[in-house]
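Take a look at this single chain in structure tokens; it is the form predicted alone.
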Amino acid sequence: MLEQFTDKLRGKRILVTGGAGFLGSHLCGRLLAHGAKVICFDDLSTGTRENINEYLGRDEFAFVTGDANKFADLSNVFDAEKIDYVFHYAARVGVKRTTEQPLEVLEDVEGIKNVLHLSNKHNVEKVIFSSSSEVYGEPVEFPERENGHVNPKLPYASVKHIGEKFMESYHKVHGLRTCSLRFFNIYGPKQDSSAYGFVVGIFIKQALSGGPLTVLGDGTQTRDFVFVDDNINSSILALLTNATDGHVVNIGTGRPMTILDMAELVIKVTGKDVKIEFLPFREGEIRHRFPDVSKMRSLLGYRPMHTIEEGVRKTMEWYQGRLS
């Protein structure tokens, strides 16, 4: 399906802020694939230039340097240059990172206004916001639904939450047409490693380095890993389907696996002889996650197209390359 879309990216001009950044940067080169123009802005406090540096000196790639929360900035952009689309991906992420800052994450507000405003003052076909599946906090029911019950705790889930009502509303009062991504655990090539970063990245870095890997808790916490060609598919077909004008979607596989069964899955594909340490459950941490992606495959048609194995073997490949 994603086939009949692309070309209608071909010479648009996209704005993509956090592009520097894990998923943003990703998301740039596969916009620049199908033929758009992308404008990359970020402040690259997260973000790095080496995620972007196959990208610079491109004609139709410029990068921006700038804060989203900061008006000035961002109206800087939308002042020079016609903008088409904006995938508004910059926001402060990582639980340990998020949780150490929280003051900083709710500035993060601040960027989603400036971004809706400014969108809505020049006349920006759709606005597609990154939120995330921590908006369902610790679950209440299973699985989690668009339409169910939500549970935001931490600042980083709250701002999210912000993010997708202010999105409607802007949908809803001034026409503006807009949509609610609800990530689950993205993960592959150029994620953070680091321990502000993400596990999947944290695994495959520690058995490659000899281990051990470190699994908090007793590891039968679960998650639903999605690798990032699959969130990108997904994020770019809810674009440019009209359907999902408006709306919230979550975007999973609707596999959830614990997360003791990905560090042997990655001991396997590393084939490394490393052994598992458990160490005590972080505070904050969500037990479960379960998504219905019922409505992202009657919306967009997608299901993902990699499986669990294959993404991690992707991903091993690109941090043996930089590890070698």
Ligand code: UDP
Given for the second form:
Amino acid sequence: MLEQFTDKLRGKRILVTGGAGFLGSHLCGRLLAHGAKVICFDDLSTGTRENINEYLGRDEFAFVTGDANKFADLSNVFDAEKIDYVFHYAARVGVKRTTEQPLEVLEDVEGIKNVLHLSNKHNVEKVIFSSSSEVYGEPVEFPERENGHVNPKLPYASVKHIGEKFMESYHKVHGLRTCSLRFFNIYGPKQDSSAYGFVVGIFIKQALSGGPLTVLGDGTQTRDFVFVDDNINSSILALLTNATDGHVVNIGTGRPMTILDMAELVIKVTGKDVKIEFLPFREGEIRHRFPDVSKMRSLLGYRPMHTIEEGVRKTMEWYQGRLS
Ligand code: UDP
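Can you return the structure of this protein in the form predicted in complex with the ligand rather than the form predicted alone?
Full assembly next; the chain just shown is listed first.
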């Protein structure tokens, strides 16, 4: 299914903003593997050269340092060569970081404006925007549906919601093909887990270094975890599927799990004899995430392929390589 589509990427010039980040760098790698020419654009604020090291020096890969929120930085890229597709993934990420820096997060609206303006002007074929399950805020109904209630509270979530709305209106008003993807919790190799969040990596690092695993609250809160490769399969299919034009699509597994179960799974997969320590919840903790993934399934014909155990194992292997 995916193979028949991805042939369409061969020779395409694809701009990935935030391309040196966790998700962006995985995406760059995959696009290169499908024969695309990739322009990775990143200001290296949270992205790293290490993430893209393996692609540097390849003819089909160009790295441009720049800030998507600065019009001149981004317009240089569009002026330099014809861009066929854009993945706009540059953003300030991590709940803690974005709550600490609310006004900096708001500047990301500039990046969204710049991407839309330039993509429209330069006749880009399609723009994919990385939105987030944070748009649902504290959900008022389950499962969380794209056309159901949204409740963005954090500055980060408000910016994502504005982005979705602008993607939608550029499609309606200018005919620019756009699609916003509401990503649920992504995990995998290269994710920078720290005090700023991303629990799977936090648990794996804690387990590998002797524990304890810090479960916040009683661990009954739930999240829908998607392994990074599955997230990328969905994003590429969303790009290449006309039916997603002008839409917002949840990207999740539809099978949330509790954080305590995740902690126990990490202990099992790592095989370490470590304890779990219960700590207080973070302020503003969202108790549950549970996406309705029927739109993803019907429009993309896709279901995540990795079991949670396979995904955690692959992530652990990456951390083992780093910590050894
Ligand atoms: N979490 C935890 N221990 C940690 C860090 C996070 O139990 O050391 C929990 C957190 O309370 C939340 C879940 O893991 O319920 C996911 O947190 P993360 O920061 O990965 O993502 P988000 O809260 O943005 O969904």
